[in-house]
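Encoded as structure tokens, the following chain is the form predicted alone, with no partner shown.
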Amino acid sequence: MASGTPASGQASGQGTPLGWAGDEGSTRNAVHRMFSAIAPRYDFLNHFLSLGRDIAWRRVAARALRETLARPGSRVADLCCGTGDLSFCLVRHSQGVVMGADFCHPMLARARNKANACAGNIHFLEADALHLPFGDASIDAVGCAFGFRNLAHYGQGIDEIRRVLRPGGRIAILEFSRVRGRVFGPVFRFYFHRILPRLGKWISGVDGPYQYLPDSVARFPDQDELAQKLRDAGFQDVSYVNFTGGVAALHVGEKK
């Protein structure tokens, strides 16, 4: 989307390729503009382009945190929540409060509209995932679905999650990942790089965001690399499960 030099660390995969080198603010603005532009068709495109599999993946991510969610008074945050789909999955298991956080106001507006039909204790707030408005060790679990790869710096995002989590707090990151199958892999990559961007542009009427999708996934750490980043940041019992041959992966862990 943004012209000029990509965001810092492109070669090493430190963060999203949007924005100017070393400038978190320009990356933030570029991501904000992009998601504001596609907000009206975001939910439909997610379900259509994934053939509805994203719905099932979010449900599995929520179930990975259900033990924490079931505790009375639990505080669980859904970061980069977009229009709130993961938040609504989380609140179905919750005996406390679920807080969806995103810095894109048009996305949050849609999440809040959807929340009118939700009976659970759920709140949405405008917040940057790299600078969360939560106190140290104040959150019982953190989930993030298909938003982590849009951060300006992945390591900083992991550190911020660790800061707000209580000892023993759980993390669940659901994100696009690497498809490795000999047959399915090439077929999916052709769809992902050649067909999906054209479909996304045609349906959304916006040029760029759905070309950014495969570009950002190529930049994002693969399954093993992300698991190691979590371990290096001080998370334990880190594991992941692949969905649909690695199209997406769910990483879970616990703060020491």
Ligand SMILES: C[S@@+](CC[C@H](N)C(=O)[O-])C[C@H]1O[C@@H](n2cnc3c(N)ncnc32)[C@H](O)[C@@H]1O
The other form holds:
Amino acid sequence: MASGTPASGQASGQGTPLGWAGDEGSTRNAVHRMFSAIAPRYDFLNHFLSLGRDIAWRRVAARALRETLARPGSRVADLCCGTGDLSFCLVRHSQGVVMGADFCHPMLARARNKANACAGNIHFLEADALHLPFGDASIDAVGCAFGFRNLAHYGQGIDEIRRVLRPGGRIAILEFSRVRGRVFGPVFRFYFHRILPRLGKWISGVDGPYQYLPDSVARFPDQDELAQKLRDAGFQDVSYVNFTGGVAALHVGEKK
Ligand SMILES: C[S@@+](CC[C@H](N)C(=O)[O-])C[C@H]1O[C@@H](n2cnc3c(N)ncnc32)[C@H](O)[C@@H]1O
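Please give the corresponding structure for the form predicted together with the named molecule, as opposed to the form predicted alone shown earlier.
Okay, now the whole complex, with that chain kicking things off.
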């Protein structure tokens, strides 16, 4: 763990296991500290540990929002944008503005550097996904890649997304999920739980974050549970697609 005591009292699906159970502030600090520590090697490790698959997954997530993005003046937010890779995929389809939001300054600084080479209308802002600086019903679509799992409260995260989306607004959540194949499942779990944490520690030089990754995925709602959470929160036409046998899944839906 990067910091704090695992929230052992938290049931699967309530929030990330980082920080003290039920305490948003301590979770926020622990998550912030962890991503600040790995920010310099984040992009390299992402692509290396996923064998480059994360790049294709983000492109599919952005394409899922392309109808909204193609509307002139559309306002699309990328929550927990980190170093901005989903934002840059979104802006390629955009006829409006893309706003990447993250609360970790070192991650955002990298996104802003990368934005200098990007032609689109893209802005990065320091903001907490649980308390967004957007008005009610002011956003046309929300994307989030590999960030949602890190929130202190998943239900609060979904409610905040629903608050800022206009009716009919689209959501696309890309997140690690459950691999169930009888052959691929055990092989992937061995890699994910035994190999990846060691590789991540070795390359990043930081102990903890790459052990947190499999731990947090194990506690995150699986594909069907996350889809149900979105429906229960007032999203319709909710569906998901699995990538690479369920290593990651993209959930989409529309605010009623
Ligand atoms: C695994 S990274 C994902 C970054 C990027 N979206 C991507 O696709 O590579 C998770 C990011 O979520 C951010 N994050 C976690 N909790 C957050 C919160 N409550 N508000 C804003 N950002 C948050 C972290 O700072 C980190 O940059």
